[in-house]
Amino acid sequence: MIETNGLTKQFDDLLAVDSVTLQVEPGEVLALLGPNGAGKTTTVRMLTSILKPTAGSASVAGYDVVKHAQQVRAHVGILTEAHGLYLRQAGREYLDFYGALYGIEAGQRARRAERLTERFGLLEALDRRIGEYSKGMRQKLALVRALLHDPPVLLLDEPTSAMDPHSARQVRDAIKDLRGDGRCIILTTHNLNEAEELADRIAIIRKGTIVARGTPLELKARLLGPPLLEVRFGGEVNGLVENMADLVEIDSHGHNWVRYRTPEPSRTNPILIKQLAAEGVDVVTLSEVSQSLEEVYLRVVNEN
């Protein structure tokens, strides 16, 4: 649904995007992560035919972003950091205006506006001026606008920014539903927990270049090493750490717990438990320690 090959954008002396190659399938969410200035927004603008690439190519919903710019825009819903809301208009008037621009019949655009605003808890505010909306309400209205023409491709820039937890949950649930409808979604966010929850795959961009990509699990395995495991005991560790170090790689320990890594937990853990039991040690729990996408991200973006 989205395909880029060597996509590049040069602004005078600044190479903003450098040979980005991506593929995003229908029903897939790709989280495009990176620090400010990494090239995320420039990439999204090229995918919406707002910016013309300096080199490389990209197609969206089967349309070339340079040759078929109008068709690309007709098949994309975009939520940008700057919403472009007309604050003096009422929400209903604003959505009707945009629906007309997309060529949606009057009755259909009214029904879609009501259905979508009800979904995001905005229906009762439709006849109020947008200038009276909170930041979170404006964000949701901009998302409704992006969905109004039922696009197969969504490009969402910080979709839950400025939202309270309840509203953010509504939007995240909606994104999951939209993926289930077969839509292709690129999501940019600084909320790494959100990215991990929503994304099928992650692409991390730094200085205009994709420096890591894969599923969250693949990236953790590749960049953080074997799973981190924790065993807790009924008493103090004492000399257990030295004994365990013969079998596993010790990560850290406290007075009654040890964290360790092993590349073959299914083979090593039973041996370890038997060894501890033979020494009369009470094992209370043995569990995997959750490792976050944030650890992966910081490791990648902080590399020299």
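Between two forms, the rigid core is the largest collection of C-alphas that superpose within 1.5 Å. Positions refer to the first chain, counted from 1. Since this is a predicted model, take the numbers as computed values, not measurements. Compared with the form predicted in complex with its partner chain:
- Of the two rigid parts that account for the rearrangement between these two forms, a single one contains residue 178 as well as residue 35.
- Note on conformational change between these two forms: two rigid parts, with the smaller rotated by 19° relative to the larger (from C-alpha fits).
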Contents of the next structure:
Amino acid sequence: MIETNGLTKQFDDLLAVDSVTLQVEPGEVLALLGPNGAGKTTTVRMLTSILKPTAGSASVAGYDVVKHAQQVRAHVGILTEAHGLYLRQAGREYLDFYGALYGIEAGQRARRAERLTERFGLLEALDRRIGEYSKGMRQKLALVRALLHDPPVLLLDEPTSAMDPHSARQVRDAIKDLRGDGRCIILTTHNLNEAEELADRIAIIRKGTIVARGTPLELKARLLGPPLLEVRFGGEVNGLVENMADLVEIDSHGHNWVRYRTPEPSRTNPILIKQLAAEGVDVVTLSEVSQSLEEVYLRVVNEN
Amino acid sequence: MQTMLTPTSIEETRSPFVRWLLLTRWNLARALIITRREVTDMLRDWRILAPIFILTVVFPFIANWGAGRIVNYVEQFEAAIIGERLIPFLLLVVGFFPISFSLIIALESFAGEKERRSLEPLLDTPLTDLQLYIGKILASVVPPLAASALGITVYLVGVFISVDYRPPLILLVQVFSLTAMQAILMVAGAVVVSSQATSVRAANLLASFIIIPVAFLIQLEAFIMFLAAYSVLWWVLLGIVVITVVLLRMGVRSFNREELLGRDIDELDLYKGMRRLGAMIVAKRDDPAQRRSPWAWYRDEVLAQVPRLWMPALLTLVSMGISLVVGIQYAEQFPIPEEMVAVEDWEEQFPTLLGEAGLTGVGGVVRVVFQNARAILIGGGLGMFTLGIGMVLVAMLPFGIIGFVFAQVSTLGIDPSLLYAALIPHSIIEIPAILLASAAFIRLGASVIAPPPDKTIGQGWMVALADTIRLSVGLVLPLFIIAAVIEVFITPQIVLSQAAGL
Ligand SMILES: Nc1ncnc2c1ncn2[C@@H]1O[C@H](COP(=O)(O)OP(=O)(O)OP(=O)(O)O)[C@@H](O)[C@H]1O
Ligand SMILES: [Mg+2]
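Could the form predicted in complex with its partner chain be given as well, to go with the form predicted on its own?
Expanding to the full complex; the earlier chain stays at the top.
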């Protein structure tokens, strides 16, 4: 659905995007992460044929972004970084205007506008002037605009950046539904929890190049090592640590807990618990210590 | 989903003409979606609406009242002609005031959308660049033009009632076509200006490149109308059409997605601009292997320009020739009476005259060079606002005068060989220098029309500016100095010895 090959963009004296190769399938969400100025927005703009790639190629929804720009735009819904709404218009007029530009017939665009705004809790505001909308409401309206023509490909540049937790939840749920419909979605965000929740795959981009990619789990495993687990005991640890070290890699311990890593928890954990039980140790809890994507991100972005 | 792209039914139409018609209608329909939104938006903005209303309805009333009073007043003195000329002139003014808003609306529509970043979502739609461009042009032109038509109607109804004036149909056609073309001209200019600016404020500053020439144009039209030389207005109209077409073409070129967004962080940085210009003038090769000797540099960067300037140079030469002929014809039409020209004992007075004019010694040379340079700079400056046309006019002027003087002198029976002696020696150097300088400045003024394919309008202009400066300093100025030395030190000797021989 989206496929890029060595996509590159050079501004006067700045290489903003440097041979990015990506592939996103229908029903898949790719999160594009990276520090400010990494080239995320520039990449997205090349995918909608707004900026011409300096080198490389890309095809979106089966159309080449350079040769069939118009078709590409017809099949992509895009939430731009700056929403660029017309503040003197009412929400309804705005959506009607964009609906017309996308060639949707009048009755249908009114119906779609109502259905989508209802879903994001914006229906009541539809007849108010956009100038009166809050920041988050504006972002929702821009998102509705992106969905208006029912595009098979979605490019969302920071879709929840201005929203309150409840609205952000609504939007995330909507994105999951859209993925469920078999749409192909690229999402840029600075919210790593969001990326972890939504993304099937993640690409981290730094100074225009992709420096890490994979599923959230793969990335963690690769960059942070095997999962970290923690056992808490009923009593003192004492000599247990040495015994456990034969089976797993000890990370740290306190007077009644031990943290360890193991590449295959499903195999080692049952053995460990049996062993501990056999020794008469009371295991109170055994849990995975969540390692945040944030750590992965910081590690990738900061390494030279 | 197909409806948003060019319908296949159009592409499959056999006859090219029918296809063209269908395509135009399709493009227009798409463009009108934009136009409708912008016009609606405008109608909600009282800052634009109120002045248009005043200029459309209130001003024609005042104009009509004033015209009535003056017509009645001058009739007492049987000077009805003033009234007759005044009414058509006010017609032009009443028509022009509302369309002056088209410039403001266009700057707002093009630079404003860019500044508020609402352009990007538009560019993401399947709208073509052309459809968007047409839609915006129409939004800027149509409402002011409607206001203008309304104003003209109000005014004409008024003068019809008060002084029973009925305009000739042809005048109405003229005024309306002039008004409409000027509106399009300003809007087309505004698009070009907006493409170079990142904010409405910057665009407004650059808009003086439009306002100043249009102000001159209106004055010219007013003058023509007072002379009642109405047929000349057709030529003016033709000129406006040509320039508008050029500007529209430039606009379409600069109005593409890449350039509209590509420049959104590009600010006017004077210091950086000057440094870049300086580097371009020096034209040093970075690669040490390509370094050149001073002579090779001079040959490549200065002399090599000369043959490339043949077209503007030819244009200047032809214009000069025409101007010379016109000057001669004028002299034949308006001969100066003989007694006004004191030809007695001028040989004695000649050196004193030269001294009074400051045309002696090194100071004289400096003065002559300075005058020439000033004329070129004024012409070049005017040329910048007028796509080079100002430069042509300035280059023409002295030749008209020369032709006039020559013809006068020969009708007076003075031997023209004296004038030849006075003019030819330094002209041999000076005229080619003027030709070169004019050609370079014309190229500079016109460089914005068609920048090289890989450059933006601004970059193309910078290249032409650097070339022009290099040529002016490296070749034109030395030639001017040589010519001035001849004029100040040698010409007087020749003239005097020639005169003595008579
Ligand atoms: N039109 C342009 N002309 C020149 N340089 C540009 C242009 N647009 C972006 N850049 C530069 O390209 C680089 C990448 O910008 P981009 O907007 O893609 O970053 P981003 O990853 O989206 O950042 P953010 O997280 O802040 O949104 C930046 O250094 C930026 O200054
Ligand atoms: Mg960005």
